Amino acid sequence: MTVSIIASEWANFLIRWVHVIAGIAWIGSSFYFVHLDLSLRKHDKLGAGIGGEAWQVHGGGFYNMVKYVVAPPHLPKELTWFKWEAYATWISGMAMLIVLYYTQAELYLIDRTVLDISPAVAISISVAGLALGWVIYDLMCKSPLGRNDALLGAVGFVLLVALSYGFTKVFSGRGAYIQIGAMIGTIMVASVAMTIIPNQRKIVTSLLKGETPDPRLGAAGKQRSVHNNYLTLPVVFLMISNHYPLAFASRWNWLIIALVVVIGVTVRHFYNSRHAHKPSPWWTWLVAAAAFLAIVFLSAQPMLTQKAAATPSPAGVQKAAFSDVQDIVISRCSMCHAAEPVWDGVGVAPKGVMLETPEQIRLHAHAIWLQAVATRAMPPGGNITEISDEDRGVIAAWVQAGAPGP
């Protein structure tokens, strides 16, 4: 293994590590402050301009949290800004998008059975989509629609589903999921960078000048923060979706995204309601459970409709010899799934799965069936190694027989 491959793999690992760490920090602070804001309580002893307080205990210490309606009368010398978690998450996420999906667009971003486009065109559409998503969202929030949170949420959901459907008609299923996740993530971070932090700075500037800050600045920032809170769980799902072909490779993948958003929003609504000491909306769990069961059902549809998955072998072979399966896997899969991959741009076998020996092939029989037969997620790039339906049928018959060895 060359030094360049080792360096590339560790760079990939470092980017992922940073992305996970930054994401945890951002999600944690976001969840905490929404919880804090909802749990604040008003009482007669609070002074003018104070919106509420909350007492908390953690790590053996007691904390008295007080929120000012707009801002305190005097600005403290030290003020903590919560922004770098969001920025680090987006920067590391974009680095991953470039390293994994842009530099290997032929494998992961493009599916030529969906739309035959060049890597340059696919990347351009992706980048434009990220920018356009933010512009549309920002305009919606600033329009009269933004004054009605319920209506804004409904229109935003419909738009998100429409974009999900559109991207599944441009990219591979895997690529579409990452594109939607990256677009939502970009919207969330841009809200921090373009609205929340600038508005906070304007409030600070007004205080330093002895002026009364405009309360609309804080309200706009809070609206974006609440949106980020509700979008967090769907984004996390989309970011890890490339490991689950039953979701992204389904012919109903766009609808699955919509259901994931429903699950994420309803779960957050449950906890936000409890934080606000409102009656617990237990119905949200029924909605989430029903949506999840619908996802499971939809993910099974390709297996029920594709000929190669519905029958043991489209070629009419009732029993598949292991030697035939091994020939198929070696010729169609092992150029990437090998100790020394020969596919350009692949330095290490994806997920560490190697399919070169009989033992390795039998060990991963279930994964081979799931990826190549049930969902047809592999080979990537819209069947880039051109495995035939007959070959998929041979694998199906072999797995159905218990994946016997040579």
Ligand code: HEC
Second form
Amino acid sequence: MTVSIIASEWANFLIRWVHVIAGIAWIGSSFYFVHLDLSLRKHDKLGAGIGGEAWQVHGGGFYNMVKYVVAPPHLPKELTWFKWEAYATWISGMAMLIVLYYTQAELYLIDRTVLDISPAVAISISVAGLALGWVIYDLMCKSPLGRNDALLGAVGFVLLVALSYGFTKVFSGRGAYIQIGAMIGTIMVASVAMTIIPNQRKIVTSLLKGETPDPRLGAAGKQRSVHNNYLTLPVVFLMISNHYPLAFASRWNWLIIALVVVIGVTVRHFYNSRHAHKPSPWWTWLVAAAAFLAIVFLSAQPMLTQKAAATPSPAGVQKAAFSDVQDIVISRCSMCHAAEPVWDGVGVAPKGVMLETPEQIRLHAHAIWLQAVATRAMPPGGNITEISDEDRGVIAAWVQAGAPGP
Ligand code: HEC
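Please show me the structure of the same protein in the form predicted together with heme C (HEC), now that we have looked at it in the form predicted alone.
Everything in the complex follows now, all chains and molecules, and the chain you saw is the first one.
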């Protein structure tokens, strides 16, 4: 038993480590190449077929980069392809999705108060969503819509918000956030695997045959690559959001996703404009700041609207003694949050949060309030240990009173 717990904890950590590193490599090269592409300059002395040139200095050396508009006249002997960063990010991400959200669907993916579905149904919906998301996106890019970048972006945004709304009505808040993040991530990686790299291969093949490659192949790859660049920031937000119940457990969690996409796209627009040596669109920071403040406001909504439920009755206030809080925590939280959890599938205290001794409970007063009162993210799985609103009220009163000890 202990061996399997230790093994699964470390497997989990190892996958996460790999996922973050692969993601850094992928996003890093994506940022780099979009920056490089935008900073290329045209002048008279460029050779035939060269669309632009850039000079860069890094790590003690000068680099002279040139971009061939379609392809160089001869295929170089050595050619570096950029694809394994993306594939490794997706493979490790899927592994984590399976290990955490699929094998422990009742804890992470499902919220019975949102929709009472079995793990098998929830997992099927999630997998179907990942596949369908790509199919729809790909069809949109290939349709006449794909020739109008602004319209494509607008339709894509509306679809994304609709999906966010839909998934928050099917999964738990954190499950929905990971689902949307995984869907966007899958679209980004599938673009690399199914469009960008195959098109590049076709270009190489026609070069080897001595033909001139079809410029549409490169243009289609470029379009996907730009989409990926704009989607990066929202995806990273969604991937790290599971530590922040104010985002995923809020009533307006789907609207928060929409605002995060707005922030991500405007911030990328700022940098992309600068890197292209265009006037800096400073207004983007105003939009981003306003959207962020709106997110903070929306995240506080559940607390404002649930105030009635979370505020204890006068009897509740009187009962807000430490011993009552301790009874509640022991009976609703400690089965998981203990040195030796007794809850099936929970091997070690989640996030190291142990709530057994009076000292531990007092130490975590603010975290308990945030998770169990303000956002109701805990107990997980849609209140899996069935804490009552009254008990949440007792905890609220206790924290309001400064979380006194026994
Ligand atoms: C069924 C098991 C279970 C029960 C019951 C449970 N928790 Fe948790 N708790 C978890 C898991 C799993 C996590 C880790 C979530 C993650 O990976 O982000 C967690 C995380 C937390 C965290 C840390 C959050 C963070 O990201 O730092 C706090 C605080 C917490 N729970 C409080 C509570 C309180 C208070 C209760 C009782 C009202 C409770 N939990 C009941 C499983 C449980």
